[in-house]
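In the block that follows, a single chain appears as structure tokens, in the form predicted on its own.
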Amino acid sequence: MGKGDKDFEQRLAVAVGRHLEQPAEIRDLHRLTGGAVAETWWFDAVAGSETHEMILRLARYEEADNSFYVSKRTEAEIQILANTANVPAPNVYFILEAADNIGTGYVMQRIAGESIPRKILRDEQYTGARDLMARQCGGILCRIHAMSHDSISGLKILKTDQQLVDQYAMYESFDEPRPVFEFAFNWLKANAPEDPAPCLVHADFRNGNLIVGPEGVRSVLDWEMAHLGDPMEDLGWLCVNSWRFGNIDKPVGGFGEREDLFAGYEAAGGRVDPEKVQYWEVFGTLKWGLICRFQSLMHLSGSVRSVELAAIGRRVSETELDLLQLLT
């Protein structure tokens, strides 16, 4: 099971019992696959006559080393706020404390549904959902961008030029020249739009971070890259080819059209700038290529040994091809 097996389970039971204010028994505890910067643990907590279906989100390594991600506390605070703003996100039961001796993270509600893109895009039971999801995503993103974020600690304002500087610094740290990436950086610098008033940006809103049922989107996951910035960044990211998982003729997550995404956004009260969305699609494609390289190097350097991180390095070349198709 990992994490000290029974000892980990017992400490988790004590933490859950503290929140529920009665003794709790942990059942069916197991770690889910996926998640490069956080561990996700599935379990049931039995307290009295009730069974609570829960998920533990746990930082994989020291958060001080990860300037690209918000802390798990901030991530939890955002989800709590989202629930008050009609944004579908798992309810947060509690945030871990140092005395829990488990790590840095929080426990949230487990939402039934599917998050594996291959199944969402191919299984017959999601046929109806695929017809609705682009418009639904537009509405959800508009509500995220309208959220009042003053109460959230630890959110950075990321202006476009600063994001370019940060991404280029990451690129240079690899000491590995890639002409396509250089070409993309030059294009992005030359075509950078004006920054609007900053709003809350999810920054990883895509197929794979959505829980889906036959009726469409049920919940939005993985708020760890959230920041304050241009709302069009989220729309562009959702259209990056990597998140279509082979359905390249459906630019929105492999399931929908840009027109439906934009219509859903504007029906919820927002305004779409298609040129900015295209800019952020290019930016997102480059950013994902850099993330792939960064994550593979975490494994190769020995700092985090993971087959998943090692395998993700092969996707760098995919993003180079995507950039050439977008810019030529």
The other form holds:
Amino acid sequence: MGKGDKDFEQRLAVAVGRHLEQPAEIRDLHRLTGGAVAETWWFDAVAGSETHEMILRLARYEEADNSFYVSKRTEAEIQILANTANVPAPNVYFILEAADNIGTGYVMQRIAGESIPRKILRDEQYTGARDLMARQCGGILCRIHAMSHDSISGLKILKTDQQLVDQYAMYESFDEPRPVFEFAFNWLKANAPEDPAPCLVHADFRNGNLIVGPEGVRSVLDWEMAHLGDPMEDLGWLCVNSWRFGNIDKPVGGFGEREDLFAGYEAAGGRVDPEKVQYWEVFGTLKWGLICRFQSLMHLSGSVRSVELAAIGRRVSETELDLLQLLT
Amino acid sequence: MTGEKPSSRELVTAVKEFMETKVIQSVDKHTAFHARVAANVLATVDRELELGPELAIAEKERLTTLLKTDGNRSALNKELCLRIRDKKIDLENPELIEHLYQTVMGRLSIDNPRYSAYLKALEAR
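Next, give the form predicted in complex with the partner chain, keeping in mind that what was shown is the form predicted on its own.
Now the full complex is given, and it begins with the chain already shown.
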């Protein structure tokens, strides 16, 4: 099955037509760059006199029971729930069925705006947005953490010590000694905070997964790492240097200050523990380093051949330097 | 090094220039993105060919001094990791911190010398 070819487009037209309850034609179908575990396809669906702007999210390889990622179905369910909780996420139109013969995934609303970090951080039209975004992110994160998630069965509770065990197992599976990572694991084990009552954690809330307009954050993407755990994990992850894209002196996503992030979170009714945020920044830096190595192994093992995945393996050293700066 | 001409570095640079000046402009956006990634990969390979051997020797020498034992670089790194795991050596040790910084900075001079934290650390040192 060639994704993106005429047959693929035809099958997508049938599925979209069922959702719209009238025949639909697919236009301008193309794959967007990025996404190691999911593919994102851009298209318009023309039905009658109306054009619907849509996005197809597809699992990139067969979904296994994996503690790092939720299924595409769960991801869709979370986005649907987010929309009822005043959290900006693209509306989900429908979840693909096996009979659609397209893959595992769902079709969602296409939100206009910018998601490329370097443009958000450098283009003049986002100057005003950059001043607002840290505070906005605080508010959105607080509302995510307050979401009532009982209706979603695919979410796992990830306690901090369990996450450390899982991450260490992944590190060991690489069989590559990295002294800086050993130190980071020691520090994380010795300084692990107590687990609070588990709440919904996005776990990939960062510059690059936000759709931004001149007025600030419009929508939050990529819910595939969501789980139940410590809410401070999200705040720490957002501050990881890798997501500052060169603006190292703006700790929140390269656009803002921690004080504004925390103020936005507390104004929305949450409580911030800055020490825990720092803990999760260290954890997040290590986790990103391990993800980089893991993604390059997806290429090296032959499961997904891609120069992009191969190259990301050489970004591990970036996180090693960040960890040294954080721990010494 | 075989001493053959053009050298590995010259060949890699030739392919990188081909990607940058011919390929990126003449393919679709999605492929152009990957062609740019490919050109960056070749730049990394070129830096590794230039800097890698000396950095590896220096790293091994530091490890030998630090651990007071001999072996190849991989075995020494494994030994260092074991000692860290067993808490026989910690980050209070200035010699160790210096070794880790030099090793990581050396690696970044190959992997990504434009990384923000690398540039900042170079300035600070």
